[in-house]
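Let's start with one chain on its own, the form predicted alone, as structure tokens.
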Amino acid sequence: MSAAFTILGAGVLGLSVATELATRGHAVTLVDPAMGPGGHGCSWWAGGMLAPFCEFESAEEPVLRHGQASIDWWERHAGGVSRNGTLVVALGRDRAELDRFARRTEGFEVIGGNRVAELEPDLAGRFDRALFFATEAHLNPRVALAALQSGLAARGISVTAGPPDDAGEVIDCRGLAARDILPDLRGVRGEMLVLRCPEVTLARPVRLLHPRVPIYLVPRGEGIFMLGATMIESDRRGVVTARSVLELLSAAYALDPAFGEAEILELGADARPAFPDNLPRIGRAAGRLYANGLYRHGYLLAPALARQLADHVETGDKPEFWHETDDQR
């Protein structure tokens, strides 16, 4: 039986929940004061790596399990998924980081310099050993958000600035803005640069390991790359620091000196919402359902939370990510 829901927040999680519920035939009202995704939200500044095995290096098992299923979800609902895998490399002085990364994850092939050159000709001769995660994927976050919003619009669902008087049960997907009802949320800062460097061609995300500032480089096509770093414990939003810019650009130059001539198209930073254990939660607070705490796994885990929420409202069963508050136990 169909029901009506009002979803607060039109970032990656709100749009995913709205898409999952609408696909199942439910009536959805999507509410966001900013009227949709954009530079005001952390979903806008994501890398878009669908890399469950790489993330397993420092994440819990549910991230690996649910992250693998997310790739097909994004392909089905947004399209634009590139299934070229992930390449993980380290400079010679940081070889121990590559060994450490390999011990902490799975789903990879250890490859030598010839195979690196075969996968990424522009990196030929730079790395004699790497880890290749062949089943991972990536997407362009902004294109994916637009695709979800377009799919909802085709069903007659648009984003409104304020909730109607009566539009069913409320589901709160506001991210850090929900700290008014979820006080244990904290911010985890991510910083990114968008570069144009036509001299470099990469087919897949490349992670360059470093003991202090590991970075990732994600191709966007037409010589454009997203260069980022994650896991900075801060809820400061908005601008990238000078030190971060220097570190990110130095890492890109170490990966390929051609990036020394790259144009900087954009700089951005935002804070992702996380709970103390870095796992997401679904629960009830302030009289409403909520889903939150995606940490740095927004595009990887949003589909799982959307499916679990939809199953919960249809069957009443508690999701895997359900969180009981003290007054609910």
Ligand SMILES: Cc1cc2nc3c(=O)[nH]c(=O)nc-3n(C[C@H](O)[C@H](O)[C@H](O)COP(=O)(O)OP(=O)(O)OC[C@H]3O[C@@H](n4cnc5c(N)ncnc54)[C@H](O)[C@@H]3O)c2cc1C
The other form holds:
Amino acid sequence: MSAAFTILGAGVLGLSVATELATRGHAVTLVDPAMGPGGHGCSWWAGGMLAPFCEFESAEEPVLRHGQASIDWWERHAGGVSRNGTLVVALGRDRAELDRFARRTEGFEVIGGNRVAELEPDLAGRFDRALFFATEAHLNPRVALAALQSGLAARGISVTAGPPDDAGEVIDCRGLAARDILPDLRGVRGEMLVLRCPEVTLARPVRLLHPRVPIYLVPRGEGIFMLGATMIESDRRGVVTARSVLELLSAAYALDPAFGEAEILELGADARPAFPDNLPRIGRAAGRLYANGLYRHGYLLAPALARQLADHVETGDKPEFWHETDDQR
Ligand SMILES: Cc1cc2nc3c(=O)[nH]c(=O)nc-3n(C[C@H](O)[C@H](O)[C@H](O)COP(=O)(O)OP(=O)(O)OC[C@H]3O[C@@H](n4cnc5c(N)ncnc54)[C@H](O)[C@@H]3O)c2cc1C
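Mind pulling up the form predicted together with this ligand next to the form predicted alone we just looked at?
Everything in the complex follows now, all chains and molecules, and the chain you saw is the first one.
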């Protein structure tokens, strides 16, 4: 039976939950004071990597399992998914990092320099060994958010600034703003740059491992790249520090010196919403349902959270990511 829901927050999670519920025939109202996705939300600054195997290096098993399924969800609801895999490399002096990464994950093949050159001709001769995660994917987050928003608009659902009188069941997807009802939510600061460097062509995200400053470059087409990202225990948002810019750009330069000529189009920073175990949660707080804590897996896990939430409101079953506080147990 269809029901009515008001979703607070039009970041990747709110839009994914709205899409899942609307696709299942429910009435949805989407509320965000900013009236849609943009630089005010964490989702705007993401790399858009759908990289469950690489993330498994430092994440729990559910991230791997649900992350794999999310790639099809994005293809179905937003399109624009590039399924070219991920290439992971390390400079000669950091070779041990490649071995450590390989030990901690799965779903890759170890490749030599010739295969690196086949996959990414611009990196020919620079790396004689790499890990290739063939089944991973990436998308352009801003394009994906716009696609979800226009898919909803086609169903008559637009983002409004304030809730309607008859709101139905409220689902809180406000990201870090939900700390007012979720006290153990914290911010993990991530800084990024957008570069234009027509001298370099990459077909897939490339991760350069480093013991202190690992980076990734995600191609956005037409010589544009997202370079990310720092991981700092801080909920500070906004401007990027000089140290982070220096470190990220030095690493990009080490990957390919052609990045020395890149134009810096954007600098951005936001705080990823995270719970203490860095896994997302669905639960009840302040009398409403919430979903939150996507950490560095917003695009990777939003589809799983959206599906689990929709199943929960339809069946009452407790989803895998369900969280109860001590006084609710
Ligand atoms: C540099 C960087 C790189 C990243 N790269 C990746 C990546 O490659 N892959 C990946 O999967 N993840 C990545 N992430 C993580 C991802 O961006 C986050 O996990 C995700 O954006 C969190 O989404 P959200 O919808 O919960 O929050 P947000 O995007 O912050 O959305 C919350 C929304 O709530 C709204 N809001 C606030 N107050 C209210 C209110 N009172 N009522 C209604 N609405 C309100 C806000 O305006 C906002 O639009 C990255 C993050 C960063 C910072």
